[in-house]
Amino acid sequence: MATNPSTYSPSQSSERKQLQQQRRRLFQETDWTRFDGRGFQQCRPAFLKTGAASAASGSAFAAFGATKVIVSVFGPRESKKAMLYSSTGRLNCNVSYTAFSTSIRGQSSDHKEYSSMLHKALEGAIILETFPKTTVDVFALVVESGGGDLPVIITCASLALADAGIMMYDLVSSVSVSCFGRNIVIDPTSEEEACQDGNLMITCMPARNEVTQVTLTGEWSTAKINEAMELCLDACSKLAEIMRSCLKEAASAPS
């Protein structure tokens, strides 16, 4: 005798909204604990490694908590627009997500916007004059999206460019913070970003003390912006030290 197939129901959007509202109320409180146990001013553990893709001119892998990114760099190679001579090189950036990068299909970020922001963050750090009439392609793939995707993408891309031997003024590191009422939380997870009142991201060249990109969303007071920027800049400087250590280890490793 055949049995009826078991039935099941997916999580309803109303249930997700209710959970999000509960988290938002929690985040508005003065004192709360982050789900991963970190302090408000504590970044996720950062794992960085070069040589992630053997077929590329240079590559890197980055894992910041649940966020995992692979960046491959190709070139410099002859530009398709070589007929129009340029004394400087060209930089192309593309950001994509795997189909399984997020728990809910279709919730990944706007890839075109991220591609443009990645280009803006890196362009000022690359010495384009060193490869005229040629192009460098940067392909970033988000394997797993766990929050703070764009800062991780930018940081990983900078490391991949260095691994490819592309001349740069300095390494580029990026960090973001989320605002929850009175609280500022650094290096937010995707759950925290979903409930934030605002977000600030800074990309900089720490050794040169130069900022290459700033993005700001939500409502911020001037005092909060200053506090958030100081946190980001300090974290960017420390992250750059980890990036340099990664490159030194790769250079000293036996071939």
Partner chain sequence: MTTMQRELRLSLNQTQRVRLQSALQQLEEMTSLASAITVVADTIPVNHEDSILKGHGTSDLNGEVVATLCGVVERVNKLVYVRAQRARYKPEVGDIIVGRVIEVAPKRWRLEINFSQDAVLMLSSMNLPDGLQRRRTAVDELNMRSIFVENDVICAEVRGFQHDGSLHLQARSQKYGKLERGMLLTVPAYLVKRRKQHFHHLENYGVDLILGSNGFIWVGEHVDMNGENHILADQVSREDMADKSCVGQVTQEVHERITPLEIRTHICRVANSVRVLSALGFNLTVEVIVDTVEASISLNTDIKDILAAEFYVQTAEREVQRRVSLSRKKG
Given for the second form:
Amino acid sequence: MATNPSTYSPSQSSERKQLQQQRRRLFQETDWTRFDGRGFQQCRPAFLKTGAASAASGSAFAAFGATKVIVSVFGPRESKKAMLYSSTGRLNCNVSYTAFSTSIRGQSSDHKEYSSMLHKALEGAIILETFPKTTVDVFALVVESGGGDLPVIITCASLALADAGIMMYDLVSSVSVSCFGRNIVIDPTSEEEACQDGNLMITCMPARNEVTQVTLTGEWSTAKINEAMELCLDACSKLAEIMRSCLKEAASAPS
Amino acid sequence: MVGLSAGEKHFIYGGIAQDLRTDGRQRLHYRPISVEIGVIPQANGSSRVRLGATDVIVSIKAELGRPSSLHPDKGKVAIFIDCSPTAAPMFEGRGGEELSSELSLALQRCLLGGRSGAGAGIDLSSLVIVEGKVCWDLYIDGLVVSSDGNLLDALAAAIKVALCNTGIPKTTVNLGASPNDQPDVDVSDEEFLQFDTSGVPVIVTLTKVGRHYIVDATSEEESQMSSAVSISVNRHGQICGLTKRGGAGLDPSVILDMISVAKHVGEQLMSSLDSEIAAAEASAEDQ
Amino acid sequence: MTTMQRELRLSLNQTQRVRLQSALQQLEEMTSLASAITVVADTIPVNHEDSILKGHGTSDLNGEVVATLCGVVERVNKLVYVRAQRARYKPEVGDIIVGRVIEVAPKRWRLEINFSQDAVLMLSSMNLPDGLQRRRTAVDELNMRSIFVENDVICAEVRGFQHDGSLHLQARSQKYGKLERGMLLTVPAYLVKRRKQHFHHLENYGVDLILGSNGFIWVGEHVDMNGENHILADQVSREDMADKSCVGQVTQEVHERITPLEIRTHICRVANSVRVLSALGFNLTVEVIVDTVEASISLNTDIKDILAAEFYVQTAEREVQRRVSLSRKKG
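Moving from the form predicted alone, what structure would you give for the form predicted together with its partner chain?
Below is the whole assembly, all chains and molecules, this chain first.
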């Protein structure tokens, strides 16, 4: 388990292995309760707030259970790289994890691809023609990683963009589901994600009923995919409602 | 970092000479400090310190490790600073690396003492569990959320506050059958020992602009500096570390003068920090 | 991570927090905005029978008018548009702005003005040092640096837009030009509304206050229209000569000397008042700024304490009083 040769945690790793084995057996059964007491189709409570970083044009903070993310948006600013005139703007996304975001220090998974996935999720929603020749920078910082990181990052980034006043066709919200045998569990935590059989993540624009990004891993039957997608889309639209009320609240603050 | 015109630079320089800086402070005055503890629940200790518009978060994690063969009776401490792009777009990718490594090195120098381990702000021998075999490794991670000058002082203050908030889990050791066996260490989840922070120093950075030095420079004032000296002072008035930045040469008498100024300012900073920590702990208990 | 409020970096104690909350709440009640706030992708209610023009911040979705920005819906005759409340600076011809030079290019200067793109000040839009009206020659081009160099702060007026949306500026009048002897503050652009006057000379304090519509605010020593400074008449003191010999970074011009302490205190007071007002999110007008400065003097607040928690809360309460008395006068 050691990522760094000079550290090791002897008793912790053997404990963890035991717990994992226990859980795997648990997940294979048909009926089990989730560790945080949620039902299979219940998402974590979402806490969203705009205006977290004062130096940025727009920013947002999202806390979904144990997953906490800050996103700041800078721009539109002049594109630093000398580029030919382009009639559309540029979007630049960057996702980084803090060293203390995971319980084992320094271990952060796959976040290099998260930057490009965030880009793909957002570029369909932003009206790039409104800021030609300039760049919008989106920086996401995962402060605490508790599972379902990428959906939370995408949701928080969309909120930060709306806070920054960038024109968008619609708010983007994202939800993921895990499958365990025959059960479909929405909004998994990191422990559940570690033992999942498959994962489906959907990013969509709820008011326009358009899906901007879909990723699927594992073995799924068509019926299960249908069920999972319906579940996700429903959760996405509810999440968008929460985002909307958060923005309305921020907009009615006195000036 | 925005450039300044000659007129603005002249104005700042004049203000410092007249003891009235652009935000109304005197030369040896710190910006208002605000302190929060326990901001990272999954860490052993954490803090967030705001010094004007500079905002930093420090998290401390303790993991079991092996002591180095040179010092079998001491634990290990590692300090890493990260400048996140949320502070400034130029920190994206490798942009913040130089600044991060410079800050990490300066903090290590000030807090970890000499090679023999003497004079360290953090008492490393309290981190050992089984001599030569098992000790605690402390990882101190600092994150710069927003930068408006004087990062070093803010980070050092945040580390001090985080250490006050740190609890090292109690351990029970079962020694193996033969002395060469790796002992089995049982880490308690319930009981924690508070870390002893009486020896942890604070850092006072004195920035020389023209003929005068100022404390707690904003990023505008930092762009004006000829040189800066960061002095680490502990509770007993002793100097625990010194780093000089900037290209201009300094007269040795100036450096000695700076040290005495730093001692005086460090005392005040230490006491205001202590009262902030007490207030933060009190409000944390209320919640 | 507990509370992160926009731009509020002060630690308030319990009573201060309560007072601030009540003051902000009263202000919220007074500004009746509840009507038409929209969020991205909210449908804007329109009467479909009228022919509606879809303006800024709206788009069409299945025949419905949908917002693409978060803000307030405004209707002017047949035009429906969304005005973002915390909008970026939206330039208009004739705006007075303050900018910083970032590049000296052939025949033009490029300025940064807190907008998505940089603005351009052509050499032909700038008065020549000798004051003559003549065609710019090649020698003038080479001497551009004698007028403005990088990082200079300049006050100018918006002349027009280029085809790609960036701005053209002009600085032909005596009141525009380089700004020295003071400091530049950056505030959100939506706090500075367009007024008749943007140049303010605060006579009691000897301070020049320029409220750039782009959110750059200049606070400095008063400089006459002719570019002369009355205090300049007192010549360079020996102390200044000694100071200069130690520092190589300051430009060594004979007539430059340090701002006197009294004016400096006024400049710092005005600057700190602007900072407090912008942190509270109040519109910046000369009256409010002068009010705040006078209040700080009458309360004997130390200049640096203007940025402290107590004065912050008091300023919010003062604003409530001001608006209450304004509304009483109206009706």
